[in-house]
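The chain that follows stands alone, in the form predicted alone, written as structure tokens.
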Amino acid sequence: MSSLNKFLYKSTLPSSLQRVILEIMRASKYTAHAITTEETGKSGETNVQGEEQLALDMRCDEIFCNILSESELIASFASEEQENEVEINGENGKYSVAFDPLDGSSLLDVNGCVGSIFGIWEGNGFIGKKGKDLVASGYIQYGPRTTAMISFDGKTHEFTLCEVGEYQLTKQNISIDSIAKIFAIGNLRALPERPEYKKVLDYFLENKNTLRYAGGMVPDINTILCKENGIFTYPSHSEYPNGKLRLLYECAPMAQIMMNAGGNATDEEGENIEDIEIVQLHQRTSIILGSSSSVDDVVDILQKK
């Protein structure tokens, strides 16, 4: 079994990028500890999205910010919990990191799985860049075990946090089938106003797909990658006309992770998520991702309005 440190060392990644990945993973260890030991109640604050923050939202954001701020390699970072990006070393830094420190925090009060998501771009800042410009991305799932999917050089790999406090490689070069057998259908509130989305649900049922929906992006995408097939859908509706999920912090990193495992990721119009330009730090998008043929089928259904 190979440790994450050794696995990265044997890769073709620059040593500077290896160090940034390891710093993010160090932050995830502190985050995992905070989730299991600290209060899950409300903080009384709201984030830039106007969403009520839990105390753990703020604590996990603090952990990531503090650790990334210490790195001389980081030009800037952006957190889903904060309005503006934070410049650390500016043009003297090599990489910019975007992250959602605690995705799915509404699941904490029922002891559900939650996660952290990150994406790493070269240079300073994010505006004008695209998902295809990512040099590495990943997520960490905090569940019965703490696991991480890390994607770079066209491949996606799983690592598990072991008793000794090190991430160990558990699955290498993950590959998913082109046809989904399981599905996670998000934003069901869109059904009454979008009959074509009801047809998507009917499509899953008629094909005898199995519902696996945890209610958080990290556990739902993790199911697809671990089961090596599946599809996740989150379209727009009147409350979120551009979609609800954030391109920078959630969708672009997840798209790279999925596509490097042989899947696909588009918006509901069929545009590849990796090709959408970042024009605002908190811009939103619809997303359909997972097994490539099934993604195409869902987009076709949504377009036949």
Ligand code: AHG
Given for the second form:
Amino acid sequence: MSSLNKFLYKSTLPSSLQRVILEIMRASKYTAHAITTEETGKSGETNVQGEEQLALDMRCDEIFCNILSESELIASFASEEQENEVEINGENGKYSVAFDPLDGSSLLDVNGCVGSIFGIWEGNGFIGKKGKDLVASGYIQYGPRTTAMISFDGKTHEFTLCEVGEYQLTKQNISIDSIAKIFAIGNLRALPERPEYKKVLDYFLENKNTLRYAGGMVPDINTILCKENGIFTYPSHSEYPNGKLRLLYECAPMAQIMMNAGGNATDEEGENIEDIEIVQLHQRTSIILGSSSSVDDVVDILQKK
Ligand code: AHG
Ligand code: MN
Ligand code: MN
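May I ask for the structure of the form predicted together with the named molecule now, the form predicted alone having been displayed?
Let us now look at the entire complex, which starts with that chain.
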């Protein structure tokens, strides 16, 4: 079995990009430790999104910020937990990294699976770029095992953190079925005001699909990638008129990971997530992601076609 290091060395990625990926994965090891040993309580602070920050949201953010700040390769980074872009080496850096240091933090107090999500772009900064410009993306899931999906060069692969702290390749070239049998239907709060979303639920039920919903973007999408089948939906509604999930450090990386596994990822109007321009660090979008023909069906239902 290949280690992540060896898998990267054998890839066509520039060694500088390999090193950035390995730095991010180094941060994930500290994050995995913090999650299992530190308090899951509230920090008393709120982030730029007005969301209550847990102590671990801030701790995991600090881990990623510190490790990325050490690298001469980083031009700048952006975090869910930081209001503004943080410039490290600016134009002298090679890559900019956007990350959600702790995704699904509302699951910490119930000991649910949580994760970190990252996207890597070339150059300095994010505004004006798109998900299609990502040169690598990935997430880490902190569960009974620590696993990661890392995507580059048009493919998506799974790695597992083994006992000596090494990430080992555990699944190469993930490939998603085109028709979903598993569904992760998010934001059911939208049902009362969006009867067309009720039709989406009926569509899944009529197809006798299996519900797998954790309430965390990383565990919900990880189920789809590990089973190589499924669909994740998180549409907009009055509370989140543009959707809840953030384009830069949640939806754009997840879209690349899924598309490089042969799936699809659009917003509820059917626009490819990878084509949406980043105009604001914390901009939100609706997202329908997973088995490609099921994504098309859900968008058609939502668009009342
Ligand atoms: P985060 O913990 O980084 O703020 O992300 C939470 C997101 C995402 O993980 C999940 O899909 C979604 O919030 C669920 O939101 P609701 O529980 O409000 O539906
Ligand atoms: Mn998140
Ligand atoms: Mn988060």
